[in-house]
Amino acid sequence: MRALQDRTILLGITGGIAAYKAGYVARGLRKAGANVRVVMTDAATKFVGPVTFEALTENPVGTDADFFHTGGGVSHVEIARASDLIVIAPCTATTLARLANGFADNLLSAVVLASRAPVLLVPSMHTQMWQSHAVQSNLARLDPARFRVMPPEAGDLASGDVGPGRFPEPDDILERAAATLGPRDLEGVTIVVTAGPTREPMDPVRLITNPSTGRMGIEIARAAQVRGARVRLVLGPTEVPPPRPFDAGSMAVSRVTTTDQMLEATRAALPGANALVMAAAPADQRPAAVRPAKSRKRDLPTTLGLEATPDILATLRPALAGLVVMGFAAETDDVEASGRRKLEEKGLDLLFANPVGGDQGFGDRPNEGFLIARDRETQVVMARSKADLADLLLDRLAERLPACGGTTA
């Protein structure tokens, strides 16, 4: 979220009964770096009270007892003025009317019509209300150049119905956040990035694979999307979740188990991509023969004959001309040099090697390694979060794709 980093966010909380999930949205800015400001309307202070979020925040919240105030300021053209974002969320059917319609008789609605900030705004109701037509025609009247809309999703209402109107999880409102205050230097660019372990199976309940759990994939791909890529995912078996699409054909995604199946699912991916991230972890040897049947634990070989699995760079190499080819090298020993060696072998533009064991590499631990390029010296990388590897490694990704005003030196 590093488009976040010491914006400050104004967070508009309104009327609805998910207001009290704005609290965890508030709590992932400040995570993220941001200053958050809350405003709430006299409705959303029936639900929640704004103590919740000065306690959240550790800024004074805005009500609209405040609109009018003799402090000696304009309090909505102050806020509005400090504001590099101003996100609503939960937007509530008539907050929308009011947005829509230019009506600036509360806190909230003043403060957007003062402000010049983008919008994003989280609509939450019954879905009968967001379906209306009403509703619809207030969607359309918002200006596209300012406004930006993040649907509801659909399941189990308060109301007990089921439907869309759902507030979304937090953590997608955030990257919503990011990648509408951020930069979208990656627009019109198709990246697709391979995640996660493989499995072999030796039999129906028994198979080799590693403990890659695919985060590291699965956050460039997050990434990639939040910068205005469109990604193909081809993610192993994990318990990760991938990244929510942002629209049709911002993130696709391909599930697969066996390394077969990634080879074949990635070659299936690349027609049109721009670049290839390999940040999977496939298994190197599979069991010669499956077994049909479970092995009894009195039948099961002392020795276990294995194979080769595909390589999958060796194999897609003649369909990779033109793109800009990223790897990854999971290393014990000998970090910089292994990671250097299998750079030239598997012909790669760029490579990640990182030390793996102990408390290092897998899972949500911190990344660091080095960042290897044919023409560049190696670029020593600090341990990190792997949100912000996932970022560091797209900006030097940018750099040789033409459709970002790089080179593919």
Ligand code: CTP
Second form
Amino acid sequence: MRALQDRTILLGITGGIAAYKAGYVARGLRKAGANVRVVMTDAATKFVGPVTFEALTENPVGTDADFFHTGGGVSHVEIARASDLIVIAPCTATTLARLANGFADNLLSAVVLASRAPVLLVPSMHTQMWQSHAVQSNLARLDPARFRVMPPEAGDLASGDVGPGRFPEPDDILERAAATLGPRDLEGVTIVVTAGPTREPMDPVRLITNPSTGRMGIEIARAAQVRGARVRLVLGPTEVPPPRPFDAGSMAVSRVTTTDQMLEATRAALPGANALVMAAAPADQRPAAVRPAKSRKRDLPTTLGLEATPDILATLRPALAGLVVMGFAAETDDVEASGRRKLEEKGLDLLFANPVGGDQGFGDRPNEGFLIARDRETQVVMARSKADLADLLLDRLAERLPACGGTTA
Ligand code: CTP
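Right, and the form predicted together with the ligand of this protein, after the form predicted on its own?
Below, the chain from earlier opens the complete complex, with every other chain and molecule after it.
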């Protein structure tokens, strides 16, 4: 996640059972290229030891022993100044009460008070505590310009109860952290993204499809939401989970199976959109006849009658005027030339053409290729993760979006 790269992030850990999961957050932040400093409350150190976080972050960990001592050492002002973002995960009801009321009676609350950095709170507690009047009114007292709150997930709790209160997945926390830090350069923009393969059934147990996992489109959807866009993701069958919505309207996912369904879901997602990113790999053909029941092996045909599925970009072309449209082309040969031809034939603004075959192209692997633009020189893109590539492609898209100060000319 590009927003986290080379930034200093203070991870505040408070005393809840989810404190042990903060280790995954620290590790994820480090993996994303952040410099991570940890401050733990006294209560947090009863659940996990500071040594764990020292090892994970390669930085000294601040505790209340450092705060209530004589003779110099770590200062809350020094930590506050160094932090670009403060993430408190998990955040207990007690820490929330401290922050809402301006207490500075331990190192973490003093750092928050002494800093101007944005703060992401990840509250995690028992459902009744979360829903209590005290907790909800403390949440309402936080300065909305500075504090972001990631509401707890609903699910199984350590107490054995079920309800809202669960600590979210560490990867989801990283996305929120990146969104809190910004830049939110796609705010006000609505992007339709298609991703994944489609499946064309021959009978209820046999089908035509391709090895697309949908990862490229899912990473684009994820990065776009982090950068402030409203995303409508049309997703074919894949095991890769789509990004979690930050709030109602920030990520609408519609699941489809066939190319026909993908066409209709994409058409339905277009009104009011500013851009279409067609990263899906729709099956180009389907069996001409679909058998309603499973065919027995002995009855299987030796040849299969096929018919073409609709070309989604071509079919929707009249509805795409005024949108910035990006396509993809996975090619085994003449990658750049085939990509340029498709860009022109399909009337696209941008197209990313990449080689496939062998180990390249599909799944959770680095991607490389050519970024072809209608009116600009082709950019050679060296191998990089699909998450990094997603940000680069969105940069080029944003340059063309009038809503982002770009031009479609
Ligand atoms: N595409 C589409 N509808 C289809 C197939 C593809 O809109 N039925 C889109 C893809 O999402 C991609 C672009 O068209 O953005 C190029 O896809 P590709 O499969 O490379 O192109 P085809 O038109 O199928 O060309 P060919 O099979 O001749 O390479």
